[in-house]
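What follows is a single chain, given as structure tokens, in the form predicted alone.
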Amino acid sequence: MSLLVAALILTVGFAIFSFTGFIQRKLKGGRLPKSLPSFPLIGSLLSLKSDLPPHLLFHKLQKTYGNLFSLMMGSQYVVVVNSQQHAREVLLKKGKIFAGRPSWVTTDLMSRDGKDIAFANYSPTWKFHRKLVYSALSLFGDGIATLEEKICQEATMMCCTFEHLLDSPVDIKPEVTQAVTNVICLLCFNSRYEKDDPEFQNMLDYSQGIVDTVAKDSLIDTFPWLQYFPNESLRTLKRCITVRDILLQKKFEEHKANYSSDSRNDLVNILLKAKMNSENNNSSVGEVELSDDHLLMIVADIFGAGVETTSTVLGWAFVYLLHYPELQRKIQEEIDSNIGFERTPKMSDRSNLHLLHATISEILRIQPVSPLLIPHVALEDCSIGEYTIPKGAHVVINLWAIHHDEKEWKNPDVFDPGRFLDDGGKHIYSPSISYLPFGAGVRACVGEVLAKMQIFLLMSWFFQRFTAEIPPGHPLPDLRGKFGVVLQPAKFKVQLKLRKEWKNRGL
């Protein structure tokens, strides 16, 4: 206990010293963004006390403090960006300057001290790892075409399962998540799971546990010494990470045992080949690091980001189409007119399914899967607009505020896919440059192409065959969402109806 007391005293002293040093630096010159009230040790925590989730609270504070404001999380200086102009400056114009990542207790645990892609600092090693992941999108030989084939294979299995769940209240999330998970499994391991596989259920459980806890308990990440005190969320996170790592280690060992230098049929084999090149001082690899920990954490990233984000977007799609059944009917009519029932949807159909494409775009706008992008860190003294930003500052992009900016979007809180259609009814990427669903710049989402393919194909396959309705006696799904690493919809149930046009095809 005496060690804990000493640590606490040292932390308090350091926090006061850091806070005082920051204030002194502030007074020496440079115009800093307007700040929330701050106090030694606790920083701005009193001003952040609210029942609102952070993205909505920051959006509210924007009215008082402006589009760019600052706060102190303990002794850490944080800048919050709420406008597309400042966001594009951070992400694009000065992307490399703001390409750092914070070191937090929760994310360090999850990434083995930043050995992944999402939470690793910007470096030659990070750039090399990211390049390897990009190469995985073409690892099947035919690239995108073969990825499409794998997604359609999982769409077939998902729809076959749904045909056995008709006309009664059902939670469709497990089936949707299984389809998305199996695509990622094929990409990473060239294997897939059956629904009753206990390993698959373990994956679902640990993934949800991580989403519920990582980077969410801000007090532990703000005051790292709190990790030495009892904390149920931290215990849950550690337990989920242990389960995850056991599963990934098993897959990794299987691949090492069967490795062949000519094998490039999945991400793990690509990573193993790169690692062996690195160990053999291959000049194409250089001095970048690629340890076993790096391999495991890169794969963990692909699962964490690829499964949770895509399945969450699909969850929101069902939520909104339950709220707007007329839109669902129009999407089905569009599918009927352009595809019919003699074949299943393909990626090439996206250029003709304008309303479905616009609906997906609007879902990504109104419910950004990551309403607060993973914080960036300024790697040197710099600026955002007219404001000075000191080296080491954490910069938070409030994507929610940007996607709900009344100056950029007409009636931003209204769900309206029509905003992504031109006068001729054709899909446009965006009516505003403030549309940033996958981020932008050097830290943009590495899985954007794969995510868009899965969302489009799984939705088009589903609505070609089924209609989703509210079960009798059940309320409409909640539109507020559950805040975490991703903004998930609250649990809801649907009643599936097999469309008569699909049932009668070929008769």
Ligand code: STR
Second form
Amino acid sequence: MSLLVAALILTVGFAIFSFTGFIQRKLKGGRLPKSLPSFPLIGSLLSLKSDLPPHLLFHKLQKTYGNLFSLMMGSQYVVVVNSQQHAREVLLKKGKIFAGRPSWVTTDLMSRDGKDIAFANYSPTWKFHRKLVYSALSLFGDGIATLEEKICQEATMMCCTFEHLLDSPVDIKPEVTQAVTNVICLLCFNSRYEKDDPEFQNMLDYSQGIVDTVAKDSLIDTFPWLQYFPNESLRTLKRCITVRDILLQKKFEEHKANYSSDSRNDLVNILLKAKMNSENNNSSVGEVELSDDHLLMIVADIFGAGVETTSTVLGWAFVYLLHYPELQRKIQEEIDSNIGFERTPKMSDRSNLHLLHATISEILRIQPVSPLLIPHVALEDCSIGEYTIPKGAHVVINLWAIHHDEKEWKNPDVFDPGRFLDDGGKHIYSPSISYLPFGAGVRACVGEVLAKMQIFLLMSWFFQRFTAEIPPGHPLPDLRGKFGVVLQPAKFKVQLKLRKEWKNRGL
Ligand code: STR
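I have the form predicted alone already, so could you send the form predicted in complex with the named molecule?
Entire complex below, previous chain first.
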């Protein structure tokens, strides 16, 4: 208990000290972004109390405080960016200066103190790891073709399962997630899960547990000393991390046991090979590290990111196509006239399926998977626009505000894939540069190409065969989303109909 009191006094002291430090800095000159009212210790907590999720609250505060404003999360100075000009400056023009990541209690726990890719700070080690991941993602090398084949295999299995779930209310998320998981599983481990594999269920549970508890504007990340008090969500996070670690460790041991120097067929083998190379050849190690912890955390990251993001976008796709059945019908007509029923869709069809392509773009605009991206940290004193930004500031990019900016988008709250099509609907075009669904710059999403392939293929396969309807008596799915490290749709049920055109094909 005395330890707790000491920790409390120390943290309070430190909070007041750093707050005063910040004010002093402010007085030294330079124009700082307008700030929300803030007080020692609690920072701007009082102004942040709201029923709105953070991305909507920041969007609302933008009206009072301007496109770029600041606040204090406890003793931490945070800058919120709400316009595409400033976002581009942070992510692209000054990408390296703003490439840092905060050190948070929950993300440090999840990534063993930032030994992963997404939450690791900017360093030569991190750059080296990111390169390794890129080489794994382009693995199927000449590659994309084989990857396409693998996605199509999973799409076949997903559709076969759905054929057994017709005409009654079902939750489609598990099947969609299984297809997405198996693709990422092939990339990471060169293996896939059979349906009903208990390990798959375990994986889904731990992953959802992490999404529910990590980096969720949680009080523990704002007031780190709270972690020493009993806390349900921290307990859940720790339990999920333990389950994940056991599962991943097992995969690693299997790979190590079967490793041979020419096995380069998945991410784990690529990482093992890089590790052995650096151990055998000390000169190439230089300043970069690749410990077992790094290896495990990189895979955990890619796996978690690959599963949660793509399945979330597909979830939103179903939500919107249930809300807009007419659009669903038009997408089906487009598939029918360009592909027909004699064969299944492939990647090269994307250049003809404009409406589907535009619909995917619009889903990524209206419900960005990561509405606040992952916060960036200023690695040195610098500026955004005419404002001074002190070293160490956290910079939150409000992607939601950028995708819903009235100056950039006509009726931004309306779901309208047509905005991504030219007049005749014959070409895809980009109506605004205020569109960054995968972020940009040094920390941009590494999985963009893979994600786009999966979303396009799984959707085109699905709508060639099925129509998704609202089960009688069920409400339309909620359009608000559940804020967290990804913006997930709330659970909903669908009634699947096998299309008669598909049933009668070849007759
Ligand atoms: C999901 C749950 C899990 O098991 C592991 C991770 C780690 C990587 C995270 C992922 C999470 C959620 C989505 C993230 C991804 C890194 C990049 C991605 C945050 C928490 C986005 O930026 C959307």
